[in-house]
Each structure stands twice: as structure tokens, then as C-alpha cells.
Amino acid sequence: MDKWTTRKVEKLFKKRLYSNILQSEELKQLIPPAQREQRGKVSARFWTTEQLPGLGLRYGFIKAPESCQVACVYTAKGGVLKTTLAFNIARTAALNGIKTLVIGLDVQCSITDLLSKNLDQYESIEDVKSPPGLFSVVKGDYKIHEVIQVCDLPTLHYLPENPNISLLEHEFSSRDNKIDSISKLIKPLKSKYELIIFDCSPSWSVVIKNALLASNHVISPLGCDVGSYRSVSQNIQRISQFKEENDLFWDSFSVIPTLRENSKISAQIEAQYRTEYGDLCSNNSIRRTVLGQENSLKFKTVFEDAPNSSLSDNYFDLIKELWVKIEGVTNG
């Protein structure tokens, strides 16, 4: 069991906390009651991981929007930190007390693995079996609330991916109205969650079109590497064309430079993104680091695993920037 001391909670939420205030707010039941651990002659206060969202509601750095917001993280190129970004946004929101649902739409099941168990943590072959997912809901075998699972944070839920998600393409394509199926499925969930995030595959398909149609925020990470740069213009053009064809109005569209390296070509590519996409491009970019990969392997955000790192500061600034667009839609 992870033990979150006052000092660790301060680092997580990047906020100074004082013992007398904590004690007072505990008594007023404004925050979860801390447990005590004797350390020599001193009694130290700590909280468990599942209590963190309760602290986040009081001390967090982002607040819940007034109505449910739906964000689609999509780029038509793999390996640009799409799933890592979606995971960090979703888990950070949940840590801040925001009721969050993640819906994975990638046959590789990457975000489902991050939100559940790593393969080498399975204890028996029964654990390896794929849980029912979105395809089972679409086929009518389950209701959507029956397949949603809860993470170690009570505010973070996910609709698991499984290999059957590849069958959704045929299922949606055979319908008269091909691209509003997911919108209908998540409609009843909007009263239960404050944030819904789609983690999309890099393919351009009916499933991805469904996710884009169901969203009111689109987040598109673009790698600052040659391979990503070659495919960028086609990716943005395709999304823009889809938006125009379906007369969509997204509350925000954000381009996030990722995989930034300390090289001349990487700097030039980032600068080109900023020139081409102007205000759509975030002020903050995500660097290519080993630390980011290590955080994912531990199923934690960078705020939990390495709060003092420059990467933590980077994600803090980026998520705060994105949240102005997400929360600002309803809060002005």
C-alpha cells in the first residue's frame, strides 16, 4: 500500500499544506481523514492512494467542469505519446477529484494495460482472458455500465479494450447512420462523469469518426521527429475536412508537440508546427525522456512518480493550459 505523507501530497498537487489547516479541515470533514503511523516519538500523518481524489477536490490544481466534457486524443501516426498523454490527462483529472472515464479504441489495448494490470503481474491464466468491451455492448450482450471497470482511484474508470474492437468497424459500417453510434452509447454516461476521454488508434476509420463526432474537444499530439512531420499535414487536413463535412463545432482543438529532442531538426519541426498551426498549438511541448516511459511502466502519472522532475513541471503546465479550454467552455 502506498502511503502519501503530507510532504508527498504537497508535491503531487504542487501546493504548500500546513499541519494546523489539515487538522482543522479533517475535523470539518472537508478532506479524507488521515491515518497515523508512529515514527519514533512522532506520529506521522498519511493517506492511501484511493483517498487522493478526496484531497484533490480540496487542494488540486484543476477543477471539474460544470458539465461533462468529452475529449478525443487522436493522431494518424503511432508512437507520438498519444496513449501516454491520454493516460496522464485522465489520471491527473481523477487525482484532482474529477470523475473520469477512459474509452480505449485501439486494438493494441495500450491504455487498458496502463489502467489495469501489466502482463507480468497476472497470477493465473484466468486473468489473461479479455474482459467484455465496447463491441459486446454494441452487440447487446452487455449494458455499457456492466463492462466499465474501476481503477485504484475511485474517480478513474475505464471501458476496457479487447481484440474484438476491430470488429466494430464492420458493425458500424453496416448501419444507416454510421458515425453517431458512440454518441448514443455515451449519452447516458454524461450524467455520471465529468470527463470522458477517447484514446484512439492511429487509423482513420468509422470508429475514429464516431469518437470525433462524439467529442467536443480534440487533442492531437504531433511528434517533433521527421517521420511524424511527413504525415502531419495529411492528418490535420483529414480532420479538418471531416469537421467541415459534418458541420461540427468543437469547443477546442489542440495540437501538442511531443518527442521534442535537443537536436536542430527537432527544434525546427516544433517551430514549424507553431508557425503552421498558430493558436491551435500548445505553448508547452513534451520532451522525449526515459522517465516518461518509466512512469507508464509503474502505472502512474509523472506527478505521482517523479514530482520534482522537469517532466512533471512540463506536464503540469501543459495540463493547466489544456484545462483552460476544457473548463473554460462552461465556466467562462
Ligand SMILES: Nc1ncnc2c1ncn2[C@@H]1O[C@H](COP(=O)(O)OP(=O)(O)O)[C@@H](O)[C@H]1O
The other form holds:
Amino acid sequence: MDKWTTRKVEKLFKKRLYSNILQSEELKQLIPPAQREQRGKVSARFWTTEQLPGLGLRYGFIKAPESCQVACVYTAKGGVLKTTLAFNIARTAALNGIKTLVIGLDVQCSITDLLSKNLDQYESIEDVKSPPGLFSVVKGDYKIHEVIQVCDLPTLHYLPENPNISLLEHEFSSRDNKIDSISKLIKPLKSKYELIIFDCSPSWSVVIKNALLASNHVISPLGCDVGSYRSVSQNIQRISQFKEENDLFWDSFSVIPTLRENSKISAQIEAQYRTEYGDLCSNNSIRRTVLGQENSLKFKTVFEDAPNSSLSDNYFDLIKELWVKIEGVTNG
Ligand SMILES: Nc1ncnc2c1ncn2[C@@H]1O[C@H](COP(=O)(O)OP(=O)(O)O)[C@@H](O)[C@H]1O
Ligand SMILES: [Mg+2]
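Could you give the coordinates for the form predicted in complex with the ligand, as opposed to the form predicted on its own above?
Expanding to the full complex; the earlier chain stays at the top.
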């Protein structure tokens, strides 16, 4: 069991917490009750991981929107941090007490792996089998709420991907209205969750179009490296064109520079994205560092795993910036 001491919680939410305030808020039941651990003569408070969203509601740095917001993380390029970004945004929201649902739409199942392995190790072969996902719901074998899975944070749920997500493409393509199925499927979930986030595959497909139609925020990470730069210009155009053709209204569309390095070419590529995409481009970007990969390997956000790092500062600034658009929709 992870023990979250006051010092660790302070680092997680980047907020100073005073003992007398904690004491009084605990008494008033404004925060979850801490357990105590004797350290020499002092009795130190600590909370469990499961209790963190309760602390986040009080001390966190982002607030729940008044109505459910749906965000789609999509770029037609692999390896640009779509999954890492979706995971960090979703888990950070959940840590802040925001009821969050992740829907994975990639046959690689990367975000499902990040969310499911969280619950320690598998005990038997039965546990290793893919749980039913969206395709089983579409086929009518399960109701959507029956396939939703829980995590170590009570505010974080996910609809698991499994390899048969590729069959969805065929299923949706054969329908009269090909692109509104996911929108209909998630409708009943909007009263249960405050944030729904899609992690997409890099392909341009009917499934991706469904996710874009079902969302009111689109987040497109673009790598600040030569390979990404060469491949992305048409991709943003294509998303914008799809939006126009289908008369979609998105409350926000954010292009995020990722994998920024300390090299001249990387700086030039970032500057080029800023020129090209203007207001769509976020002021904050995410640096390339092995730490990003390490956090994922531990199934944790950078705030939990490396709160003192520059990467944690990048994510803090970026998520706060995105949140102005996401929460701003409902809270003026
Ligand atoms: N800040 C970072 N810098 C470098 N690599 C990172 C960073 N964050 C995550 N990664 C790693 O980069 C790889 C690709 O990221 P991923 O989010 O899976 O991309 P995508 O979903 O766009 O294909 C993963 O192995 C991930 O762990
Ligand atoms: Mg991915």
C-alpha cells in the first residue's frame, strides 16, 4: 500500500498544506480521514491512494466542469504522446476528484494496459483474458455500464480496448449513419462522468470520425521532431475539414507541441507549429525525456512519480492551460 504523507500530497498537488488546517478540515470531514503512523515521538498523517481524489477535491489544481466534457486525443502519427497525454490528463483529473472515464480506441490497447495493470499482478490465466469492450456493446452482448472497469482511484474508470476493436470499423462502416454510433453509445454515461476522454489510434478511420463527432474538445499532440513535422501538416487540415464538412462544433481544438528537445531543429519546429496554428497551439509544451516513459512503466502520472521534475512542471502548466478551455465551457 502506498502511504501518502502530507509532504507527498503537497508535492502531488503543488500546494502548501498546514498541519493546523489539515487538522480542522479533517475534523469537519472536509477531507478523508488520515491514518496515523508513529515516527519517533510524532504521529504522522498519511492517506492511501484510494483517498487521493478526496484530497484533490479540496486541494487540487483543477475543478470539475459543471457538465460532462468529452475530449478526443488524436493525431495521425504514432509515438507523439497521444496515449501518454490522454493517460496523464485522465489520471490527473481523477486525482483532482473529477469523475473520469477513459475510452481506448486503439488496437494496440496501450491505454487499457496503462490503466489495467495498475491493480498489481495477475493471479491466474483467467485474469489475463481481455475483458469485453466497446465491440461487445455494439453487438448487443453487453450493456455499456457492464463493460466499464475500475482502477485504483475510485474516480477513474475505463472502457477497455481489446484486439477486436478493429471489428468496430467494419461494423460502423456498414451502417447508414456511419459516424454517430459512439456519440449515441456514450450519451447515458454523461450524467455519471464529468470528463470522458478518448485515446485514438493514429489511423484516419470511421472509428476516429465517431470519436471526433462525440467530443466537444479535440487535443492533437504534434512531435517537435523531423519525422512528426513531415507528417503532420495535412493531418490538422484533415481534422478541420472533417469538422467543417459535418458542421461540428467543438468548444476547443488544441494543438500541443510534444517531445521538445534542446536542439536547434526541435526549437524551430516548435516555432513553426506556433506560426502555423496560431491560437490553436498551446503555450505550453512537453519535453522529451526518458522520465515520461518511466512514469508510464509504473502506471503513474508524472505528478505521482516525479513531482519535482521539469516534466511535472510541463504537465502542470499544460493541464491548467487546457483546463481553462475545458472547465471554462460550463463555468463561464
Ligand atoms: N516526455 C516523454 N519523452 C519521451 N518519451 C516519452 C515521453 N512520455 C512518454 N514517452 C514514451 O514515448 C512512447 C510513445 O508515446 P505514446 O504516448 O504511446 O505515443 P502515441 O500514443 O502517440 O503512439 C512511449 O513509449 C512513452 O512511454
Ligand atoms: Mg497511443
